[in-house]
Amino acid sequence: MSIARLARPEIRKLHAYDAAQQVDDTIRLNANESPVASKVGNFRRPLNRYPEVRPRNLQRALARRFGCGTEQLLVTRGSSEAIDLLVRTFCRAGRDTVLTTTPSFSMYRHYADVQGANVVEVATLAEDDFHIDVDAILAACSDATRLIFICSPNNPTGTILPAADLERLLELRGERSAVVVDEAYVEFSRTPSAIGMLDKHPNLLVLRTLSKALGFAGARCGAVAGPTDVIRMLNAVQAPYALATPVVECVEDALQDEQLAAAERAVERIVSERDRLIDAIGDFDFVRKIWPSEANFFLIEVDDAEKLMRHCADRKVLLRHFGGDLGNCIRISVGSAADNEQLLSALRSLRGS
């Protein structure tokens, strides 16, 4: 049975925005446009003209990179947007809950705290390297979990759900909640994708984006993959033309195989990248743990995380510090050689203050 009846009933019923027709070599006078073009930017489409709906050669190529069918894959704004319909989508305010790990992306309680749903976190441990712990996601699952989100790699930890361990999950939730797997880093990691698990699993959904491995951050654009009864779902809650044509257009640039090649050989730099930098700064004493990662950042843990941040910050380099249960710890995201460089300056007259 498809997890589309968890979604909200009046949810169920929507249909998608019933759009002007859009027609190549037509006069267009249905959609109350204006009849002069913006001579603003170089673009191949004009911008007074509204976008497709959806832009369907741009959803064919993310499903094409995803390795998904095209009617398995919404295109939006960002993985962001996706967290947001889905928690639309499947919430009722005040009955419906979503379940998370925590730390994690912190969007996820963000969008069900908008939508009114009640939001459980279930803790992962330091001490444990953050380890997602399956059997206690489950044993905090009730009827009233609709989405169950899994961030891997998990941001700010770094740390993977290995494939076996989803695939428990899964199962053992069956059609009582859709499982919701973002991968905005995954191609920092060791493991494959989710994706190829979809066909398998009728309650798995994936996040990805090109804001991390593609550097298009600025661009937002991001997918959602799954059933596609459920994509049919999202796609009637998503507002129409919700891509502008200039993103549009600059995603199908990065697309093409030079640009995704390119990509490529900056994912590697970035790995290797990371693996010195935590390398070297194992080295200061004021470190008391790195935890290993997969993802274009990673964690630490110092003696005095507020003194550090200063002192960076006074050096022009910005670190994350997250305080609350994570304490002393702060997540570094790799930049560019000297970018590091310069982090490690800094910390090194840390080390000499």
Ligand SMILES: Cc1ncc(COP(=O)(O)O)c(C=O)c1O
Given for the second form:
Amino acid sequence: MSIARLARPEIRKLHAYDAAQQVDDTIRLNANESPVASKVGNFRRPLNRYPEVRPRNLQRALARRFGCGTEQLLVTRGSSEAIDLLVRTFCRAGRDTVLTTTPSFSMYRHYADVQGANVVEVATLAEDDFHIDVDAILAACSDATRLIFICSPNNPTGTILPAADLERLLELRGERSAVVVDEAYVEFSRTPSAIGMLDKHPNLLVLRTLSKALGFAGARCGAVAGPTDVIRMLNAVQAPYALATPVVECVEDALQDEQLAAAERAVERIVSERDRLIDAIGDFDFVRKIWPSEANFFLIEVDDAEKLMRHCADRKVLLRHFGGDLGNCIRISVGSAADNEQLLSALRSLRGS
Ligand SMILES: Cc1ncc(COP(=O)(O)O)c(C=O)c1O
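The form predicted in complex with this ligand is what I need now, so please give it after the form predicted on its own.
Now the complete complex, all chains and molecules, led by this one.
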């Protein structure tokens, strides 16, 4: 059985938007577009025309890159949009539940709140290195649990859910919940993508983004991979023409071999800078703990987070302090070697202050 049956009944019946036909070498008098091509920008496709309803070449290229079938993937406006589409597709307001671990990426809760879905949070603990406990997740599930979001590597802790634990969760929840693995940071980690498990686990969905390792946060492009019948439903919910022509062209260029090789070199540099920063920051006596990370950021605990944040901001370095359960923890994104030096220099002057 497919997890498509867990979707909202009205979405299961929904058809994709019936867009005006687009055929090359024809005169298009069917879409109320302007016949006048603008001279703005330097694009391969005319901006007076709508983009493709779904960017097929990009879909093929991303599916190839991520290692799934073209029909198993939907291109989205960042993976944020994929989270929104999933919640809107699977959750009835006031009835269905989204399960997340905490601390984690806040957009799972945000989109659940927008949809009016219930949220169940399973805490992971600092003293346990934010270990994601599959048994605790299973115990927190109910018949209403439609989506289980697992962020791996997790933002903001950098924690991984090992493949064996993920398999256990997938098997034990079976067709009762969709398990969504958010792999925004997977390129920085040693753990392989869960996309390789799609064919074995029909309740698995995987989110990917071009915002992090590929360096295209400004282009707003991501993807969700999963069973073809679920992807068809998400496609029906997504706005037509979601990916704008400039974005499609920019991402097509970003996926050329030379660009990909440059992105891979950048990931290597960021990972080595991360390890260098972690070593250097470990020497400061106001740093109580640094958690291991498989992402392009890491979490530290300090004596006085607010003081450190103020001190760094005064020296033009912004860090992220979440407060709440994360108390005196601060998340540090790894920058360029020069950025990281500026951070270290700010921290050195804090030691002396
Ligand atoms: C875990 C996680 N998922 C998804 C996103 C959203 O990324 P995108 O830029 O693809 O919308 C972020 C952004 O910070 C993130 O940390």
